[in-house]
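Form predicted alone, single chain, as structure tokens, below.
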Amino acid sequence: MAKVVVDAMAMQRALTRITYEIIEHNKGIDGLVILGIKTRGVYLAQRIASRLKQLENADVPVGELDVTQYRDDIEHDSQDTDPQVTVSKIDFPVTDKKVILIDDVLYTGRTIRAAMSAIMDLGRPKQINLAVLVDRGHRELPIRADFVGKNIPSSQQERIKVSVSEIDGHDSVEIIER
């Protein structure tokens, strides 16, 4: 059984609020770059960058970060001879930049830990801030989001499903009981 807890309008409002918070926290957008964690974090990152352009009249570089090879909770085949297991699309430097890392759901913190390792392999940013659409709690690592669209307390038996129109045809956040 699924229960919609965030509809399309509420998602749009949350992303707009996050965008304003990013501008305020960084005193503008100078030196800012945005990295969306694949898959849905990328689309949220693009939406925030688009809103930043509307508000600040300047483009903020957006990249796609695939953290699969950095995960410590996924088995990796040691026989794999292809070093390009993942595909990140980042065509700008992160060194000395203010990185805004964007993901759809913050849960255990393991994806974010992996993302920070991936970023450090690209360079040394001035700072990294985390923006998430949903924070559901249940952290296993000491990771905290700087910008949160909605806190949704949930049990570990529940699943949070974020849908974005670019992939799923509609925007929503649902709690699904397992």
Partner chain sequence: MAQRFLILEDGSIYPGQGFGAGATTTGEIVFNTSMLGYQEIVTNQIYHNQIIVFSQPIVGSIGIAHDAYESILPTAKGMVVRDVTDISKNRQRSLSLDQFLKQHNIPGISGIDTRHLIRQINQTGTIKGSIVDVADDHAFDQLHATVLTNQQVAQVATPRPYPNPNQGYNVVVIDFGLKHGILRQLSKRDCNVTVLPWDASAQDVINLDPDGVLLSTGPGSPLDLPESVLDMIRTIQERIPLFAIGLGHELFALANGSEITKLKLSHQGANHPIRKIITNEIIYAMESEEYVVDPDTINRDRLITTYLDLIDGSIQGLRHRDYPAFSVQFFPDGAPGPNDSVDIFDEFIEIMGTRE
Second form
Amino acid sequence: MAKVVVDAMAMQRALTRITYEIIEHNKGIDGLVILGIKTRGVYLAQRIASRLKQLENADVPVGELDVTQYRDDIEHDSQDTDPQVTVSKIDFPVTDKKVILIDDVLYTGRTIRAAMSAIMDLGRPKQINLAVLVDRGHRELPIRADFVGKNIPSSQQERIKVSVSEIDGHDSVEIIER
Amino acid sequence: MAQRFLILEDGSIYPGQGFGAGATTTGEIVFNTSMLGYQEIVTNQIYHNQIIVFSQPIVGSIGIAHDAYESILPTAKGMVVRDVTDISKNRQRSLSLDQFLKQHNIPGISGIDTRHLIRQINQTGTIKGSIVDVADDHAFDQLHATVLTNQQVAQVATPRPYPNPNQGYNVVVIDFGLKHGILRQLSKRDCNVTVLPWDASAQDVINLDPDGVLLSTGPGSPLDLPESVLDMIRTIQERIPLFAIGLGHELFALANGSEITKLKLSHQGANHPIRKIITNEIIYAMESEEYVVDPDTINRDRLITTYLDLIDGSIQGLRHRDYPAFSVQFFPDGAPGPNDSVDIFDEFIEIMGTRE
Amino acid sequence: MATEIQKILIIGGGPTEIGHETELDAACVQIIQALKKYGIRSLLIDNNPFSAALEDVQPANMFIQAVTADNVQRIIEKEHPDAILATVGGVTAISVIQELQENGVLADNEVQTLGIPADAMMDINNPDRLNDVMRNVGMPVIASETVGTLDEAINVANKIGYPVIVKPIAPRIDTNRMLCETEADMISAVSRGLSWSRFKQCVIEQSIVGYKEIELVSMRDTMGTQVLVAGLENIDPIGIHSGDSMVVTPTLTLSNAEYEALRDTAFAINNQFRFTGVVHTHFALRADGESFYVTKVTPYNDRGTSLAATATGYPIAYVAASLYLNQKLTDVHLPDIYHFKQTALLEPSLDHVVVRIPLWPFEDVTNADQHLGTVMKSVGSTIGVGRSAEEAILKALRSSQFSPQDELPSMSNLTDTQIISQLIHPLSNRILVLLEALRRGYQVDELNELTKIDPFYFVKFKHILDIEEDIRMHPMTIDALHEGRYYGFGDGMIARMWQTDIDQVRQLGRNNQISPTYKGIEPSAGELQDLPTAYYSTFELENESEQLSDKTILVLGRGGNQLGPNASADYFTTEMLKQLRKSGYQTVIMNTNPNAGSLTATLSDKQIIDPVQLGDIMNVIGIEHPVKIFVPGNRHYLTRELRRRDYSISILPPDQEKRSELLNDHANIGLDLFVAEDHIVPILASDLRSDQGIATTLDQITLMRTPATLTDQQLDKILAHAKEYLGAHKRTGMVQMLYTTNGKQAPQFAGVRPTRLTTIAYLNKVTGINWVRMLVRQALGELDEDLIAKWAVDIYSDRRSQVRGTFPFKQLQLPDQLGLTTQEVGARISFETF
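With the form predicted alone in hand, show me what the form predicted in complex with its partner chain looks like.
Below: every chain and molecule of the assembly, starting with the one above.
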């Protein structure tokens, strides 16, 4: 049983709103860099960067973080293994930058913790903010998102499936009962 | 139908047949190129003081419908049309456009070369006119002597607050002469609405502890409203998510340091492509612009331009850089006009959602 | 991907038939123009001898072949086009592409489809799959099931309940829907439907007869930007094929909320299928407006898109061509003559009303059932443009009559029983019957109940009758003349009502300044100041149409398409316009056929969409003062009346008036010749046949085949005879000498007749010389020795070719019968192989 909780239009709106919130929060886009967490976070990062470009007529650098992890939507044996950042594509310095970290779903928080460690290894940013399309709760670490597309209270029996048109052919967020 | 005349300040005379009320009225001549929705247009309070020229060739063909009122007591000064058809489609078969206008003392005149009139107004710019029984010197003297009120908002906005209760977000609508489409859209989204008079203070608003505030559409120039309205907006936008439409948008721009210019010729219609800048999408919406934000005066440290008309280049939307406050010049409620931008109301709801 | 496109194979519309006429070819012409601008080479396959588009491609890019999957495949394999375009080829083209997609030819040759994505291609003519898509986007769908056998059909129909609609899946012809009240009807419809379906399948669905039928025409680019060009409202309800329905644009009886809901739905569907270019979406609305269904989605050019283009001035096909190439709607640049230079993004807003009325084949095919239903029967249509519904209705009605004398036939001889019967089971003359019913006192509500036509239209019809009565009661009065003209009555009609002649009426108008005012047909409703090239007349304050030049030629278009020579008349008119412009004249065309290629804005300097009737023509003359009036084909009454008023008239082809001189009503050899002042140039000798073999009368000759079965000696003999005969009998232009022969014996002279328009089109294709243009140049006095010397006509050529008329018998559900020239709906041409 899959239920669409965010349709294409709503996803567009969520990204638009997050974009404005980023501008509001950072008083503009000076010193901003965006890092998307693979796979879907990268596409969301690119969309937000393109929105910022439309509004401010300036390029905000976008990098990719590849976090090897259990996926939220795949059965896994152990949640004890923390994800590791393996390959990244970040061809700009992060030191003294305001980093916006972007992921599709915020769940236990372990992915974000791993991502933050990886960023710290690259340099010392001025600040890190987190933007997620969906916050589904059930945090295991003291992490919270600064910008949330949609809060979707969910049970751990459910899984959240995010589709983006770049690779899935359409935009949506679905709740799937296991 | 009796012969009547539309006379203009520049001396031109258009003979036609009267319908609706037999009143003699004077107003600013504006034309609307929408192809549908004559009822929504004539009942919109933005046309207070104005005589509306319809480019749609036929009005009246679907009568008057219960779900197409944009206000219950319309105050437009007249309808100028090529052809009116006397049809009632409500259950009692008892309310045609003609009867409706009679009830509200609004005159109409048909058989007018509206295309010529529109092309003429294009040349002269906005101009005053009267619908009269006799087009003599006296009528022209009256026309020239008439000074249209600039207190339009006070005349059409509600004088006292009223509620439209529901279960959802608590929204305060400041009424500058609102169109019902706004209430309909909020109602569809379960908002618990309180409508406050146009001169409500920031404290009046804050007392109701709203999740969001909406500045409504309305008639006339934003420059005719007192500074206190702008103060209210400046106070509110810092604390409460704010959404402004039409006249509300113009006030929002003024409150944030932009200037407003009066167009030589107003544009009323739903056929111009509007670019939504953030995504580059093209949308269509009912536009009613007589006063627009002067793009050169926008303080870019405070405001971001969000929508742009691709035909005339006018600013169609703004957003505050520091607060969740935004506005559109066009009418996103689709009454009449396309629904392409109706989800701006969802944006408003979602913004309120993040502030919970 | 699409940016690399350099070569496009365009699938033409094939011969005119019921379901499509010149609109496909007209769209094709515009698309070729646009592609040329982008430096793209267009290949075109078509076997329609009346195709103007074939004139616009180089001979090397022209494939005069039937539009079949095999032929298209052969061209693909030989020419390796980058892309294939099916959107100007009607259902045949779609069906061909579907086949080539299924058998892998497109993929193997890396040919991409334009406009309709490959995965959508299979869905669009399949009601079942369309319903699936509707469900996906959350639209209500009509109860329906697919069947492959009669037994299944009976079961399903019983389950859904009669009446039911039967629709063949992926039909080879434009069939639309068949309404079945009973099981017997249904069995017959399913049997036919299965035979028309490429998959031998039909859909049986719940009947929505009586619903209001609305069509929207929209444009979409690859970015997903969309523009709504027009809404078309069928005055007749569902149950009458939209091609047979009276149609009005803009929609006049929808609320804003209803209209916008349809717009949202059309856009959602376009997005779902990711169409680019033009899409024509059909809807059925319940009378109370509470619910609606999508009944058909056609993402290609058709009569709906061409009506929308003509009514709004929005160059749909031209813009669509740009969109196929991944241009964005925001970036499309239109040719200068399109006044709304802003962008292709301005949504048309109309300040006029356009009414389309169908034209019927029943005068010529007298044994056909004239009842209107779900299978299309009309062969053409004509439009009226006005500032009021009355004016638009009357103008369309005036143009739709056979009588040349601007009058409407009377229905007063019908009995009341007949009236009621025809209100419920309408015939082709339904609008006249509706008027007659009102005349007899039927009430609006009653008529609405019987016909399901919106009361608004009866109010308008009633008003027309009131005005008519008013005119009749006040002969030769200024007010009555003004009122009549203001609401669209023709001077001829008014003259008849006043029992006077048209000159008296016009004199009264002139003396009292009741003058026509021409209004631009443009999409901004007067908001933007640029003036268009298309106009219609009305009687108001401001006239926007000024005299073009002192070297203007007025061309009288043939109006709506009908059976017989008219099928080729639009091709003829189009070529005429091109030559007149080339010869340095400004051109004004009057026409009323929304599908006509000759109304394409780029072909003439001004287009007047008004009835081609005496009064209206004289109104145009009053402004343009043309140096000459060209009449393609002949319209005896009009040319006689215009000549009587000392206007300079050129009828082309000339000598139409001289008609034929026949010794015999039978011939089997034709020799076409061009006759100039001092030259008699033989063009082609051919065998003349009927569609089914030997023609026993001249009007059975609907097939020409060349070379003629003549020995060289026989040919020389008739050449000599023809030259001698034509030397002695003064004729000009093009003539066909007729002979009979039984093979061995010397051909016997049977007579001479003007070359038919149909034949001229064929001669153009066979000889590669454009004879229409030569006739125009002859009429302009431009033919000279040098030019004639350049005509390289090889009368002895053994290149094999034929042209053969096509007939509407199948669509009219008549048994195959011997077709007559007057019954030709189109023609097909072939070379080499028969």
